[in-house]
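This document starts with one chain, in the form predicted on its own, laid out as structure tokens.
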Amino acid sequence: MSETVHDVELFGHWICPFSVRVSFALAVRSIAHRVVEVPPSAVRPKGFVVPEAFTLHSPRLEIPLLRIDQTYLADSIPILEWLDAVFPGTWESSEVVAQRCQWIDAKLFRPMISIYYGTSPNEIRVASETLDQRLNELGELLGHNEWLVGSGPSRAEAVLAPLYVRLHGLSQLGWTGTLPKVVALHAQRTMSLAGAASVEWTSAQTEEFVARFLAYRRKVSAGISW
């Protein structure tokens, strides 16, 4: 029996971390699908026509949002759960998997995000030195293992994929440490899963990135409103 194929579109950014966990894990499945360029909201130029579908769909008009078929969910954990359901099989899923992403959204993604919404050097500093220390964490979580869950790649690979695809542009924003080996490996097979690399930025994009940041920071210390 032939697989049932769907219609599968995804309203996202390559800026967005959320949007990013989304992008990842239809790359890994080879999940075919059309992207439709929804900038964020803190990045979305001034005259942007919001398409009507993510207007009716998306609850707080933030990116992802999901349509397989005539269906729609928004907020990339619930996607990537619904992912997991739509198409059973390809990763591990269960509730050890669900903790997970859960930890990596409240330890991991708060200090990365404060570091590139940092706007003095001492906000900077601490929230480099929580990823620091989160890192080490996520180091112990791995231990020997090879993945985060189990004997093979789940949804936490893609909920921790946009943190290894900023890692440069962390760097220039003031991040100041370096991944754990344990972590550097989990890092190196994360990225090297098939697909993966067609999230990956590219120098320009690294480069827009942090531009966007230290503009930001600009603005914020002339009390400009952003």
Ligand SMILES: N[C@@H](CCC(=O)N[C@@H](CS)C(=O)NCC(=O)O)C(=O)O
Given for the second form:
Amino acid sequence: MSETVHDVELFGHWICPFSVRVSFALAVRSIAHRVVEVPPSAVRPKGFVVPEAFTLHSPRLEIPLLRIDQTYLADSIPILEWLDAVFPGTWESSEVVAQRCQWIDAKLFRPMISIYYGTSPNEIRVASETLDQRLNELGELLGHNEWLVGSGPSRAEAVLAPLYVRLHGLSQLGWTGTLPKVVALHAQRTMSLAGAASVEWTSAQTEEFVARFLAYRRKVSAGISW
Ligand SMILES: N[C@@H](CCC(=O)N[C@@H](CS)C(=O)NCC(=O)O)C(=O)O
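Having seen the form predicted on its own, can you show the form predicted together with this ligand?
Let us now look at the entire complex, which starts with that chain.
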């Protein structure tokens, strides 16, 4: 029996953690796709022309935007759910997976983002402490398990992967913690999955990420709007 071949296109960018979730899910599951680079507006080169399909189909003009055949969907977690539905069988999908994804989004991504968008030392310190607390909770949640849910990777790993990708950058922007042992092992396991290397940052990408947010902080402290 032949499997349906879908035409898949991702509008995204490596610096966007939400976009990396989708890139990770596509790469690790060997889902053939094209990438249309749409930098977030804060890092968009002058004169960049946003593709018309993106303007038409991303309701908030946010990346990631995914097209499968003739259908478009924005927003990383719904996109990952959609991939599970269209490409079933490779990753476990359950209510627990959905809960883990929401937990990571609300509890880990908020302080992570607050570190690099932080503009005062106090704000950055509080975000760093909150992230450490949440990473400890993640460690408890993992316990002795290899994966976040069940016996193999799921979209919860895809939701978390962008944090693992930017750890060095976060340290340079004010994160003072380290990963709890079980989380470090999970990070290693997650980023060793076949295909995951394609979303790892090079040192040049880490440097660019850090430089951009240092510049952002300088602009904010000089009272220039971003
Ligand atoms: N909830 C969305 C958030 C996506 C998001 O915030 N994307 C940012 C880039 S990281 C964006 O496109 N912002 C609009 C802009 O840059 O103009 C998701 O999970 O996909």
